[in-house]
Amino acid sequence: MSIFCILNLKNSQFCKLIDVLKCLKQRQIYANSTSYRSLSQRLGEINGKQNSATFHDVIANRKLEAKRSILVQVQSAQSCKELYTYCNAITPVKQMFHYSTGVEPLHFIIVEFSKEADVSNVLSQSTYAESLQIVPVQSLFLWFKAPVKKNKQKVLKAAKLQIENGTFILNEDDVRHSLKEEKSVSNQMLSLYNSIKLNDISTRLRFIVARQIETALSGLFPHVVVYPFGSSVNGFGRMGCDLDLVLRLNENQSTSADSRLVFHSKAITASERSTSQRHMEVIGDLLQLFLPGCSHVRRILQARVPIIKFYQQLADVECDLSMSNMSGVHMSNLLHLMGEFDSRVRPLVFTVRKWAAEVGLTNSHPGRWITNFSLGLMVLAFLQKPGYAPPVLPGLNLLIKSAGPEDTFITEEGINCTFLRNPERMLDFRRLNTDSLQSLLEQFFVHYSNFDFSMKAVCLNEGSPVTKPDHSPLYIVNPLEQGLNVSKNVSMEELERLKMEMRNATWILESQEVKGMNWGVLSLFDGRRKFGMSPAPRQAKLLEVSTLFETESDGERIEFKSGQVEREISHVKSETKENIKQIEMKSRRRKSRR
């Protein structure tokens, strides 16, 4: 069928046909094509909504499915009708969805149902163990137990059982070889997206773990909400990726001054800090000693927002619990909303990362690296102004001003959150910049090999960057609190570093004619043996004090060992002087060859 035919379809003909080809691996072989942009571009004009719905729909969507859900262990995958059957004869069961994980490995079961109150029904016929050396605790993690006697009833066929990886973690290995079998870089990188983003089972459980939180405090606090937010909810998250959660006790309840009727309440004593840290302190036992499943709970109670970490061992996830960080809910919304004006957005960021991980620019522990998130920042800032091509995203400020009154989000601490959160308001904006990934790949690179670092700052407000209020080495603005740096922690070292590996790429990327072994991004993450530089210092990003630090054998005087830090910074300033030679001698021979 040709293009011209296809764009006849009707509506609905048409999306159906996107939908098929979107399941189709071999259709990405399409994506760097006219024709391919052209069904994009209609699919956004007659389907948008389907494709861009706001963060406050996705958020409302998840944790309706989540008040829909009950989480069953069973023994095995095969154990799934018979589960099916028993829930089904209490309610009936919507779809169902399996998961492994563990080395042995433990099998689980969401299972979802039509409505909130079918889950009351099914909790309301589920008992406890025989034992008395439990804490008879009410939740929606269950296991499902052998019967006591043959059951007779007819298996029914779990016709509605979805089976996915769950929170298994695709081999590296795996990774790499769908990358060498695609069919162009822009491939490559929509390849590496699909492959280790979050998947649709892991978030679910990430819901289900902040509902387990809202149903434990619900008899205190009917009002209750327990809000995920960062990578798990904001599309940037990928497999594996730690859980952050906000607690709120007393969420969207209404006040009336016609009621005379009003509770009896606790006056709070203390500072508002005082006060968080000790409700934070008493939820930590709540958490560690009657909810099943989180176990390693760990109170950081100091730190500048107080949180809670613990791990929830049933759904397998890491989390960060803390009562006042709203702005983080409303910074997932921003950067939910920047990854649903253009499906190339979210590839790109992905890709990024990866590179980053790869030469040994971020790191998992908080350090004076960049981080993952100020990476993404810098991507979507040179979304917004790419080069010679339209702006692919739009800046903050316009967002603000096109911002309507439901728009309008103010948190306790007087931060002004507002701006526009539907992308649809926006279309026309979003049909103007037509680069394949690889072109904005490439782009990227360029784009901070040439950066000004001393004198400007990455800001996403203005759609184009600042001049620096500071001397910190890198300054991104953040985009809701505009008086902090989110990369201050990034030092001088860090950052010589980040433009050294910007211009490798940018050669890597420039230096490729012909496909090899390891070819496209897979070169972007293994560039530096290709071509013969030393491979990333990983092992000199964290420096334990006793690295650092040596008390002689009298005890008394402590000498201070700064030859490694200076060896390493002397390294990466004649690394960065070799590849900025040869990126030059490069220049000129293509010249000379013109």
The other form holds:
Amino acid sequence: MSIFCILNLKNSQFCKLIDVLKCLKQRQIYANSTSYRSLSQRLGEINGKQNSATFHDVIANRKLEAKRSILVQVQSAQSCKELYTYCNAITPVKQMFHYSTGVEPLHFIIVEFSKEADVSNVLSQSTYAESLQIVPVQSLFLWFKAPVKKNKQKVLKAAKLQIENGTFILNEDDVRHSLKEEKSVSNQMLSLYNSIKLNDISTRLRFIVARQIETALSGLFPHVVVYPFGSSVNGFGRMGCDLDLVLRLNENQSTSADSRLVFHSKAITASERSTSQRHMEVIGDLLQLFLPGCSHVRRILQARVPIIKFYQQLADVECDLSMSNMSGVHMSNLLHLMGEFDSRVRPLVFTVRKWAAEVGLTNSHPGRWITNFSLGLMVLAFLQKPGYAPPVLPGLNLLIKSAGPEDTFITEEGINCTFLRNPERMLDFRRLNTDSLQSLLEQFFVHYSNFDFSMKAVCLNEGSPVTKPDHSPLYIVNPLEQGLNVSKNVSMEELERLKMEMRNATWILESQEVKGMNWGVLSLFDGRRKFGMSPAPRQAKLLEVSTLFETESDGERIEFKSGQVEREISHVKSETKENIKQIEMKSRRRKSRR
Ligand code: GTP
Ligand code: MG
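I have the form predicted on its own already, so could you send the form predicted together with guanosine-5'-triphosphate?
What follows is the entire complex, opening with the chain shown before.
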């Protein structure tokens, strides 16, 4: 225990020292820079730093990994050793990772080298398929063909190969079985988190997909950067989650007033919006026509934030690509930071999201229901003020107050995304709350069962609820753009369903005494069945994707596709009325005990 304390102390002292050094360096840099500086520029500056889980470091390291990697399709997992021998003869291989996709599986290996130049070396020795019917594109995506002559070279043992899990998603029954075996609800929550969270190979793949687009555009735009954001990088991603990408054509370019040689360029004559739409159209064509693996390209250009949706079939990832909206990257940073503050945050968010999916509150389509993103914010807001216990997480305003110059970010659109980025600098704040995961889960449901949604808004900035500024049924203040409501899409009916299910969940957790077949979180997931209700409706009102990222004035854009949601509110209401009364009484008793 004392060794642990000493190590911690050393670690925090080390971090402080690094921070001071970084501050000094940043001050020097800030002396002659504008308020907006590119993220990747900053990532480069902190690249050397190790052993820290700041978002910048994680992203920078992942991007570097992707720059050192290629993705090779092979005939079977057995081809790995041969591929290893072949690549190793060109340049030393650092590590290899196997994964497969599809029912009749296609096999792939991510080959990681020691440096970026090794990739160029290997690509320079690669060739095109021997057919005139191909577009001769060079990319990081290759396949390993059978040797022309029988190879006498001794096949090396691929010692650096990871062949175990790949991108395999555990099936529902296996997950449930492992949860059943756990000893406590808290352990079930941890186990759930560990079995469904995004793994290393899936994360690597997502950065390789981003890298593929970067390398494709780098001839025209040498300073292009594609940032993955959202659940792929914020620490709240499940296996199989989509990949959100933002493409910046000119991210690192430094303009020097002294330079007398200026690039000739085309003038932008149309509005910013229509120019961006035209550019997106071209990027969509590029993905569709030239980039291996990019398929099902859909252009959603009328949305406030135009996006291109596509499926990268070689990596088996659904992707959403946009060209603006860097605030999404900073939002991911904020969520990542919250997850790093305390090891209970992610298992709690995963459990709540899984519960919401199981009882039919969330749906993979956009619609009038709450999203995983909004639900995650509700959990974080609760952890900032969990009843009478000390907070688990700080309010965003405190993080803003604690920010140093190195934390200053203002997007091109003028959104101030400044907040403390290094959780190590608030170690004192952590560990005051010692509640178990189970207790936090119970408190979460009680908290929102009693929440005054009609008057109050969920607010991470204050770290406690604030008065609702408008009549939206559910108001969750966008932490980075406080004038916006991230849950503006949620209808009154869906809010009622959310409240009802929260109360059911409270009831289920409180009334559980013995471990049965489906005990703990499993009984929570089967809550509807327990109350004799039909399984959660899966078909429901769909929203146009154009309503994503809506602004205050975008509300009228919401359009419905066909298909009425099966409404059960009144039915649920009468069935659970009795339960609600009991829960409220219990909750009052609990408060008075405290
Ligand atoms: P899943 O895709 O469901 O796994 O979660 P996600 O967090 O990736 O959500 P989603 O793909 O819907 O959105 C991607 C990212 O965009 C989020 O993580 C946020 O950073 C950002 N985002 C999502 N919804 C909103 C919103 O309503 N307003 C703003 N400003 N940003 C949003
Ligand atoms: Mg996403």
